[in-house]
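The form predicted alone is given below as one chain in structure tokens.
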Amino acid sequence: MKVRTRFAPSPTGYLHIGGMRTALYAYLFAKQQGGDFILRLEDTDRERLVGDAAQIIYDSMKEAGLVYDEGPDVGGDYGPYIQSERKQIYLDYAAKLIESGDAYYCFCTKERLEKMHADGATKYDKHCLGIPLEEAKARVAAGEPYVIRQNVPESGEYTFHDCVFGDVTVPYADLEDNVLIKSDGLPTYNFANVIDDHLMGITHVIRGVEYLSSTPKYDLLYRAFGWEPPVYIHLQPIMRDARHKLSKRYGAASYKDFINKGYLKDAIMNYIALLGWSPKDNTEKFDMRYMLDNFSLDGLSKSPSIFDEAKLRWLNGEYIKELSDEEFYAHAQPFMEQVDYLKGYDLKFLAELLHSRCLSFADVGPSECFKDMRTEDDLSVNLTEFLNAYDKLSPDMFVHAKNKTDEKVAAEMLPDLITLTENNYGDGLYPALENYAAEKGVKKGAVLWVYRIAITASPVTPGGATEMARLLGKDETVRRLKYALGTVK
């Protein structure tokens, strides 16, 4: 038997982190099995769609390196592959439902089940089923509104085995009549994922643990039906914290959120993976080969895993550090361009001197693309804060203790310093304040330190001194200097 895994998103929104995993999943278990993978659009809630949600996981799909054998977009034997134009398929097989009893159509009104639930009912109470099939055919033929509802067994208990999970027995009285065709004639999730993961073959399902005390229903229609059930996977939910699910309520949720705050999409796709899967050999930083190697369905958790960025900032960190600074520059150039005030300077240089401290490119500044995605919470730094800051200067800010120098020690300097600059700037500058340094009888680290502060006003930048000058330009630098010589007189 082939191995035929799915991925059946709907075309809502952005693809979730928690979809993006289960994608992952599927993939990686579909091709260590030299099986297909395939992509299903679940379209049926037309309330909810969006109209570019569906390019976007197409995009996002296969950038993050989720080639599917099959989808809307790429074909295949089995199609259509999005259900909204597999309408008449599913009433097809509603209408056998009907005719073998495991299912009935319900006229009841809104305000009837309503009203159902208001005197404490916690499930349709089976009011259509006594329904003679012909009167109900002919209400049907006469307009009237209506629903089909599975007629799931009030007694007894089913078994079903899980990957993770093991054995899992629930009480048919917990489940209730869901529907299965909606009033609009389009099918529900319940009874659509039954008829599609049948028909187009597929093997094994891989998705969220919510759907698992529910799976005795879609054991029954494939009963109904004389089908095999294929092999469930159930994985337990992704969480912002212990007691939340990770959601957009509470910041980046998407794949694409994290791509736009500037992680690398290799580095995004190996968090995600231990996002409820555990490397035998405890590595953590790996790619999609290490994977497709390695992953294995005794290695799933059990238990809901916790979203920690500051984990994916630190692998991220780790992805960057391979890229050549070119590379870093190609991914980073976007985010710089982005920021107001770092217009005009040598963006390529810049870059070099953050390559090796960025953990995410939203680092380089406060870009416009990731303004709205800032959260209380947020774990981004700005690494070129000083370059918009240098009004903060102040006398206090000399002061070093190492370095004993402090505001008399800059007044004192940075006469010198501003007409060593002058006479100096370029590749002669660092070797011009060296020898100031040794003339003076100083440490060269105090001519520095007054030199870097006076021209950034940050004890912190992502270069040394004369990396600054040469960042800012001859002309800025000189007047910083002379500016910060106005502050210590």
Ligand code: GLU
Given for the second form:
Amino acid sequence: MKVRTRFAPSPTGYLHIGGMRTALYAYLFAKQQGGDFILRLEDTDRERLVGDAAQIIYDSMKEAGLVYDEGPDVGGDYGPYIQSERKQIYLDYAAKLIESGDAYYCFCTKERLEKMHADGATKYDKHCLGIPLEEAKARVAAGEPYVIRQNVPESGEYTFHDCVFGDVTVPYADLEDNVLIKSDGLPTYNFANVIDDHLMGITHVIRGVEYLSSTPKYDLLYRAFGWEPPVYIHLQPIMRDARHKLSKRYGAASYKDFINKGYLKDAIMNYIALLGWSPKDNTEKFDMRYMLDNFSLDGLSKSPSIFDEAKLRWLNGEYIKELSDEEFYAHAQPFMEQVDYLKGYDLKFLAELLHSRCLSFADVGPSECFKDMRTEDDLSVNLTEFLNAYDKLSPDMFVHAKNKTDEKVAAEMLPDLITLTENNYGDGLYPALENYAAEKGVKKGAVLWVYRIAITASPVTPGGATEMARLLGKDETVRRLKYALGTVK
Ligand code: GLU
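If the one shown is the form predicted alone, what is the structure of the form predicted in complex with ligand GLU?
Complete assembly follows, chain above in first position.
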């Protein structure tokens, strides 16, 4: 039997990290079994639809390397792959369930249902199950609004097996006669998932834990049609902390959010693979090839995972280090261009300086520049702060115990450093500073420290004194040395 898995997102314009993880596991499992991976759009909840949401899904999946064999935009033998285009299929199957008594027409008005709940009912009371079928059909034919509900047994229990949760038993009393076909004629998830997974030949259903407790209802439907249910793999949730799920409400939670925050797709996919699965050898940094070779269902986590952005940052930093300077610049440039105070600088050179220090591309500037993508507990750091903080220069900044420098030493050196810079700016600057230290009989570090503080007002910069001078340009470097002299005189 050929393994077939699917990813079935609702096109809400937002591909949640949890969804991306489901897609990744479904892809990995299918591919390593020599099977097919299918994309299906579950768009029957018309209120949640967003314009270009489908395109966001296609693009994000392809970008992340989750290439599907069949799907809305690539076709396949089991289409259509968009549920709203399969309306008649669901209606035909629902009609079969009506005939077999596994489903029934329900004409209850919104008011009746509201009153029922207001009176304390926790689930639908099967009121319309008692309507004789002929009468119900006549009412439907006369144009009365209706839904179709599943007829779930009132007592007893059902046990099914899940690869992560083991044997799961649910009393039927916990389940409701859910709507299968809504009043707009479209199916609910509760119905469409069964019809589609069967007709599309899905062998393994990998999805979020929120569907675990409804699975007995789906199995009842499989049974009513005489179909074999798929193998179930329900995934534990991804949490933001011990109590809250990772969600849009708490900031970044979609694949695109993390791309926009300056993370690399390979790092994101690597990290989300780890949110619910660990390889036997405990490797933490790996690529798609490694995942394809090592993924296994028994490595899936039995408990929820906590999304740890600090770990994603670390991992991303490891991926960033592997980029060439050109690749780094290509990624960092759009971020640098959003930072006003970086205008006019040689961004390519600045990118070279920042490359080994960035854990995310957004580290190239202050968080105000990337507000839209920030969470409250943002972890980014601003590596170009030094270019925007020159007005903080104060004489005490020259103090460095090991280099034996202070304001007085700076006042002595700075006039020489100004002349030296005017005469040697460029490749000759570094050797000139070395010579100067030798002539004066002081440590090279002392000269470089005074120089760097004088032109940046920052003890920490992403490069040494002469790199900072190169970044600032000759005129600005000299201007700052003179200004610094003014502060210590
Ligand atoms: N449309 C459902 C969702 O987005 C799919 C669940 C499933 O994979 O069956 O959660």
